[in-house]
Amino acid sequence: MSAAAPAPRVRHADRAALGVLAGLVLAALLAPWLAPHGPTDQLDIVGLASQPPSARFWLGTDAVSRDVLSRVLHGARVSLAVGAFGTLVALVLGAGIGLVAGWSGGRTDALLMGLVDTGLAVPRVLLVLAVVAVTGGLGTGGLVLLLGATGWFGIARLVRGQVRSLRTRAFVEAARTMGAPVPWIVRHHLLPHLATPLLVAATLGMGQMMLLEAGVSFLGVGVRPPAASWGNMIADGRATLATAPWVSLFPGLAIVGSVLALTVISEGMRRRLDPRETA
């Protein structure tokens, strides 16, 4: 009798990525207590502007004497929240539309997949900028909804493909033959099989959502100053890159670290949760 395949092990990179992400989330949650100053406090616009990192200001100050460490910590709250809630909106929309398309088939499937193809064909940044231009600007809540409403296309295609495969499986056919209602089949047969790919897609999508938020905030159409997000902090420091690079460097490192950690975690989750993986 052959031995069972060993369960995939958690690699050192996975542990490191989990540690980085957990540290960022903890720092964001505790930002009001960890930050030495308020994120918008101008300490001394003449005497303390553009101070380099030191024992007093660990990450330095910006051109208007705001403490960079305090702004990075508070910016984590905004950037991580926008990424998480934007991903949740995209997940709900994409999973719902993908389920309808994959289960219905026919004209409904063709219509919804045509919409998905159109959305994937247009660069997402252009969609966001176009909506902002039409609406004249959005608050943070509106930005979350906008990012989620433009980020569900890939999830819908993924779910639709999974549902089309699952609906022909014997256990689904048996449930349909026995007269089980569609909501019951979805809840008990489809969603458990969709959980793994959706979890992996959501983890990877959150990193992409954070990058997009940083990009539009850098362009001045995302999170608006004086609220701190990592994207608009990088924009604040672009005029002083030669003389005070730390203003943009530290929020940039925070973005890179969080997105890289989410990417590594999503790959580790896929490897551990996919039954076809053996090592």
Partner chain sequence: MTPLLAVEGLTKRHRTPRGPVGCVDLSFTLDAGRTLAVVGPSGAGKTTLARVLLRLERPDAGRVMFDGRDWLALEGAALRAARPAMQAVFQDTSGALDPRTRVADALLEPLRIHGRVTEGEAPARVAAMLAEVGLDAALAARHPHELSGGQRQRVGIARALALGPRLLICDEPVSALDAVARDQVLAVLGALRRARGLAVLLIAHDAALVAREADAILALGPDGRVRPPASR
Contents of the next structure:
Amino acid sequence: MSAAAPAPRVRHADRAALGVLAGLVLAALLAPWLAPHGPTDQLDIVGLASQPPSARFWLGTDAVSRDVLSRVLHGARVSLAVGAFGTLVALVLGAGIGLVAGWSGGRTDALLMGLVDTGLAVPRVLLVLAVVAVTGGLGTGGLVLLLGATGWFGIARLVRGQVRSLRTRAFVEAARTMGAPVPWIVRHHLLPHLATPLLVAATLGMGQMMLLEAGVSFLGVGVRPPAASWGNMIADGRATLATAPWVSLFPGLAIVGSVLALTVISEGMRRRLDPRETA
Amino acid sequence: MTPLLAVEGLTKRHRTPRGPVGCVDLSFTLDAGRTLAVVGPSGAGKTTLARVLLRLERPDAGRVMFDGRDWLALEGAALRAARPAMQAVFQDTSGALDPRTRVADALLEPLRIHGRVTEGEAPARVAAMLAEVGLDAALAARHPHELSGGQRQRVGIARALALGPRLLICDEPVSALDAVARDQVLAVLGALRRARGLAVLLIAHDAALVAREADAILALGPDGRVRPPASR
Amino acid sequence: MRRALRAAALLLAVATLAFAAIHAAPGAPFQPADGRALDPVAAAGLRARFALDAPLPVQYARWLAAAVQGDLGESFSRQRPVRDVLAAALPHSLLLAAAALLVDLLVGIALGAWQAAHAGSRGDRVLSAFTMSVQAVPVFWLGLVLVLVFAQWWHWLPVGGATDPVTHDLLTAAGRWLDRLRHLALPALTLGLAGAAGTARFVRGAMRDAWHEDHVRTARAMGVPERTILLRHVLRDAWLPLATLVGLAIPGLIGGAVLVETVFSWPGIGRVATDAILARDHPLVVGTALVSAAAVVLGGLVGDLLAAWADPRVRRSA
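What about the form predicted together with the partner chain, after the form predicted alone?
Full complex below, order starting with the chain above.
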């Protein structure tokens, strides 16, 4: 029917999103060469503080005369890396726990899914804050682990559902009658079927992960200054919001762009998987 | 001579919205090289019987002696090591093969699980297995959905025979196939059964098919119990 | 009934976990901020005063017994009973949450319903892109942008706080109401809009599904006007998943509130929680954790009750 009309638009959006994401990743990788200044260089704390965007400072400078563009570029490394590795941790945990729950069934399943329901019901920001309160501050590595450890619930539920239905498929039962051990079945018959839905979920999850990182960094318990992450840059700029709004605005735009790109890519993949959904 | 398979008092009931289904107090024996047909209406527990024997479900009660062992007592690695002696051919020809696995890998899977094939000899093994069920070696590179139902079922038979079982459990092996494919599959199955001296537990609802293939018939009633043999 | 028991069990679990986690933490309370060691005698005195010298299980048992009676101990950092701190903050949080939920549902349902009725149109596509974009915006950054525009540039609304610290007490009753509303507007808008994007996407989907239900098709085939169909049939079908959505929105609302309360210096539970964590104020942390958990549990319950009310079939299984 009308499915033909919107289709090219969708592909444009997908391509644009891929382009944005590729650009951000490149910017993050090449930050030390692209950035005109170091991320923590205070250029001239008297003469060059809070400069508005100009030909010399494309995105302006902050209250202590650091170049915002350089900080956004270096912040991309931290924010994207935390998002990507945090997602990886969540993926491994979620897939592992979902597999165990879905395959075992019974009491193990009920217990693990109870845990998942509880985890999904508690706001993640609070979970992260609580752990930070317990550990008394984390390095970036610890933050990645923590974000992953609070981000696997949804993935576990997804995997568990898929495994429950795959488990009763005849080819999995056939493998059992052949005497295949469980790891064999997981590797040859479950993971290949889980790969695509997991990729879709992970792409969307990475966006959520980046939003969360920004949030906890904004509260001062995530990535610690002077290291630049987009979240703590926004917090930095808060004090001078009235006089130098660009310090907070640009890192925020960077977050919106990345998360939006990831969302669009995820949606595009999902739509390709599920051809029923056209409108 | 002790029978290859001896089932005693086997009971397994499932609750369904339309009332309980499954088999009740089932006892029978099957000698090596013989074919036993299990017939009965749906809900009589034919498939349940097959699944219990294949150790896909636990029975509520009963004993199974197979190949001289207490079959239901085997667990873990011992069970996996013993499974090659009893293999299965499934009704759903497309469901029984992983849609993402090529024919060659599907055929090699049982051998690889038990470490019975090296990658060097794999192509030759696949070709031999395909030839045994009358299929072209070129099918090895195909995915299951690129095959006809009859071809898929013959791949399923070749895979089930790869581990050299003594008993083959065939759950409605041809009921999903058209007449031509059915005759081909049955011919292949019959020839291999005779050549290898296989015992077969043939589950079917088609009495004509059963009369041609089976040495003995076990008829289940709708209540899941054995019906006394009708005079023939 | 079973749900209530589960809720109580969840609360107890959260309380126990929070208590255990906080006491397992490195670092001690009463640590002077400048890093000097605290005089040991003074430290012992403080510990005795706050009953921290007893063994942990004893502390836990005492704490639990007191907590059941509503006594959550005394906040280290504020030197006031935790109950009083929470009681002072809770109304602010409830006010913000209620206002935000109102914005969330009003805007979300209106957008979603309009989109469902005009599915596939240019406006629908633009709105879809818009709601997806809003979901990509960090809620605290949205708050800052709104502050920048409405408070810093246009001076329409205050920057933060729940009331004007100087003039509030001098105002007339009506003036105080207005003052409160003006302070509430931006945080509620921030939190509400962030949620509304998700609500709109959800409502659009639910209504599109309802559109294809048999009785809706039948009604249309019989010539019932589109407007009547939309209001009488489609919205009612979409109401059931929406009831669930309200329950699901609660955790997001609470999580978002932590950030939004910080942006707007809003004196609610979220702000208290953040401050307590940064100050290592153990009793207060546990107290805020309990209140948040209770809110989450209650939110889920409210969602279930709404769903049961909307659909009698659910009532039995609930």
